[in-house]
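Only one chain is included here, represented as structure tokens and corresponding to the form predicted on its own.
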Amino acid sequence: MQRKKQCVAMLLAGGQGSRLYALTNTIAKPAVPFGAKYRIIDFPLSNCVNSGIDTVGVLTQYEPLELNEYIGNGQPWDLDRSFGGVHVLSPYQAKKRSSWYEGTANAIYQNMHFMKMYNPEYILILSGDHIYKMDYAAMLKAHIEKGADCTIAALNVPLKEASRFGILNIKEDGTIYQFEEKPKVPKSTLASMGIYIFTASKLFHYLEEDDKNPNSSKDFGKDVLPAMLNAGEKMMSYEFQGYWKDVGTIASLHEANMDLLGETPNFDVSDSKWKIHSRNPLAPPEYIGPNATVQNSMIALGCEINGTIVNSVLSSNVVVEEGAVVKDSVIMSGTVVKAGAEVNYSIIDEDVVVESGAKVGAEKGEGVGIAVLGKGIKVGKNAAVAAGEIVDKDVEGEV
């Protein structure tokens, strides 16, 4: 008798993240650091293990090396299992075909053999670039109780943003009667979160049909979901009420980091009932010097703070020297802000050096853009990086 899993999760993590510009020059978007000690992919992986789903395929494509190394054997998320666990799935050459993933549906189609190894009854499809906490087990329970062929997690968004999403039009009982992918004139504000549960046999059938269609763009929202609706399959919505953020832009990534701050943060990562697991760096405790000032900020292990930190999120091993000021900013691991430098309303990638007297960004205010510094660059002594500027090369300063 074949061993089986009730539900297998497939996590789409191959995105280039082009709207994050310099932050994704060398890594996939799900591997981007977040919240002082996490990476974006920690959230869907943690949701899986907290929901009792212990078999996860992570589909990678763009710049996968760092993401693959970070996931490793899945031990930090309790996904190092002898049957199941986490598996990194990259495009590969097969006897009859060899191609990159051509779309979200094609990526899942190319890994049907992985899913079928576990003989699952249900397949959970996830995106690797969202920040949220969600009990997938509750969504699966609703899918089973309603006898659905496909259940789509959804939340209400402001009308002005609705055209950015797939929009669900539903009946009173939650049955979906129309799905519109990024409509110019939305008929509702109920937006797909890109989280789907399929009855496995139905998913396999429609993926095979989609692969045979030469006119398909191989995408769930544009092709597979409309095909299921047109065929009369039972499709249900599952409304989500909690915090959810698509961190695919510089502004949304900064905002989501800031949402972690305060006595009552908009998004609480310290909830002991729903732990967010991560692969923690080897680092000593953080050090806050006698002349340092730290206000409403998150400081990770290994940081040395002798300057002023206000409303900011600092990842591990960041150094802020005496007389330096960091405000309203996100600073990633290994960055050094030297004496007399100022960093305002910015996102600074890993291993950056901001030399003494340099000024990065401007005071946060209406119409002021977020400055961004790419990985490993140097901002020279007394140099300036303007508000809203995105820099991925060294900035010359005084000799």
Given for the second form:
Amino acid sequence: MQRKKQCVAMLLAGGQGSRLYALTNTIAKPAVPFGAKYRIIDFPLSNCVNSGIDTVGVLTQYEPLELNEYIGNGQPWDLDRSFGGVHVLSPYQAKKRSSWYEGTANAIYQNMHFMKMYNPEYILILSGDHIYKMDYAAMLKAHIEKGADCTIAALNVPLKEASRFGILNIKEDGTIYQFEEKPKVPKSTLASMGIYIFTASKLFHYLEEDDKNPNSSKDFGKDVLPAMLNAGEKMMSYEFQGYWKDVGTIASLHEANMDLLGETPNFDVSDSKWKIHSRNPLAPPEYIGPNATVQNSMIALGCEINGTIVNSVLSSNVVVEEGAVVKDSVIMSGTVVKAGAEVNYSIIDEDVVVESGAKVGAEKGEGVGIAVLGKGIKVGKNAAVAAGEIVDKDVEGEV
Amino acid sequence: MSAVGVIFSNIHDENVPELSRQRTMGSIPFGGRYRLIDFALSNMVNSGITTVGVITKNNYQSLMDHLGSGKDWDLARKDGGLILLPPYNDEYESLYHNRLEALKGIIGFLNKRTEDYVVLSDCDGICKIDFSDVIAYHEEKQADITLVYHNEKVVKSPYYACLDTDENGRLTDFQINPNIDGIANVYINIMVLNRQYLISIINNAIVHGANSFGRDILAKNVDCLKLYGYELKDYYAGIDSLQTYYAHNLEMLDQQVRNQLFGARDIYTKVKDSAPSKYSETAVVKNSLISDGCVIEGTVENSILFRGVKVEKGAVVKNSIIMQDNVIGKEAQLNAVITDKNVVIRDRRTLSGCAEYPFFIPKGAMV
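Mind pulling up the form predicted together with the partner chain next to the form predicted on its own we just looked at?
Next comes the full complex, this chain leading.
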């Protein structure tokens, strides 16, 4: 008997994330830390596991080392399976061709043999740069019930933002009759979330067709989906309600982190029925010192806090010394903020040292930009990093 | 050097009956996110020991739940790894009563291994120790048995043994439950010896009807065996009562103690995927250790909070140890309290113990 999986997920994780600037200098966007202990990729991976999908191909290309290391054998997500589980798929050399992934559709096309190994009926396409909790099983159920060839997850966005997205124009029953990529004058506010379920045979067919087409840019949104629509395939929208955020920019990454805070947060990661799994830091509990103040913040294990933390999200093993102030900021693992330093409205990457008396960013307010410090840099004594500045080299201070 | 580890998870259960009623000594929670056995296991793993047998007796369900396959300690191995050694009894023999009987029960395990040495450790103490140093010392001294001790102030307690050594480290005396009140070399229930030698001791003891490792083998043979003492100079926390349990937990608030225990080396424990802890607008937290998954809306001072504790608005928790998944209701006041897992303190309750006699609330209680 041939073993099979009903649904195989393919996670596009090769993006550079150039709009995250210094934060993605050496890591792929899905590996960017988020929410004190997570990385962006934890969300689609946890969604898969929580939806009962246990076979996931992760397509990597840009700076894959840290991402590969993080995924490992998939054990933190319970994806170390003997049949299925998580597999990292990097571009490879083949007898007839060898090339980098040229577009989202081409990346999937090049891994056709991986999908076929599981003889699946359906393929779920995901991207690795969104923060959300979603039950893919419910979407798959809708896809099957409607007898669709392709189902696209979509959510309503404000009209003024609609022109940033791929917009679905649908009939009353949810059938898509038109697909517009970033329209100037949107006809609807239903935006594609970049989450697709295909009936496997249809997907394989259109990917092969697309590969033969020399004029194609080999992209799902621009080429494959329009081609399917033109050919009269049944394409349905699946409306998603809930929190969803594309964290592709500094501002949206910061905002999504802030959405975790508050008594009734916009986005809740502590839901025991929909656990977000991740690789956990090996660290003792966080220590909050006798003179510390911690308010409206999220703090991960291993931190040593002796200063003031307000409206901030701190990853594991961050040290904030006495008299230092961290406000409206996101700080990643291993960073040290020394005595009397001030960090305001900033995102600070891993292993940064902010020397005593230094000032990073400015008080959050109208027209004030987010300051960003790249991985491993040092901001010298009493030095300053202005609001909105993005720094990936050491900043000299007083000696 | 190659060594196999053996951990006694149950011996000393009677030390802290409040906490070991439903669990082994090894699975008593400690320090915000650990169980006592994590320290013994981590010491072994960090010393390069990849086969560890854990001897259990009763109430070991929570221990098995904690240890699982051993993967969180990197001990899920094809060869060796973590091996749970449940008690063996048949129609002639009942459960073991002492260390010798426990060892007799695992003689098959010891025979099957191929390592040169055995490191035996109990779960009643917390320290960071590199067993490869102890084994090197053992080899250098050509000792029969090397016992690890800690020089500390002792108060009268029925649960310890002391030793004296000459200038070369060789034991001159081994006393069980001496009546000392002052500084002494306390044997911390960790020993190293050759595996074959251990097997011969056990076999010999069975034949001669010995029943106490301490009395019949160590204390009696100080003169004829080469027993050596290895001094642990770093921090050591021996737990022999609820009072010492309480005091040593709160010592973890001292940065020097944390550095000695956690610095440079990892202490492994079971991973649970809790969300990071959240501190609300109204949170006031001072000098405390907070584990993941907590939600703090009230005041927490000089305390240790385990995973998933909720401290509601207006609640004040001082000098207390609050275990996993407790809920401390609005405006409740706690001082010098130890609460076991899943305790709910209703709104506006006031509970207070004192440092010498902390107030203990058992697992799952609703106050």
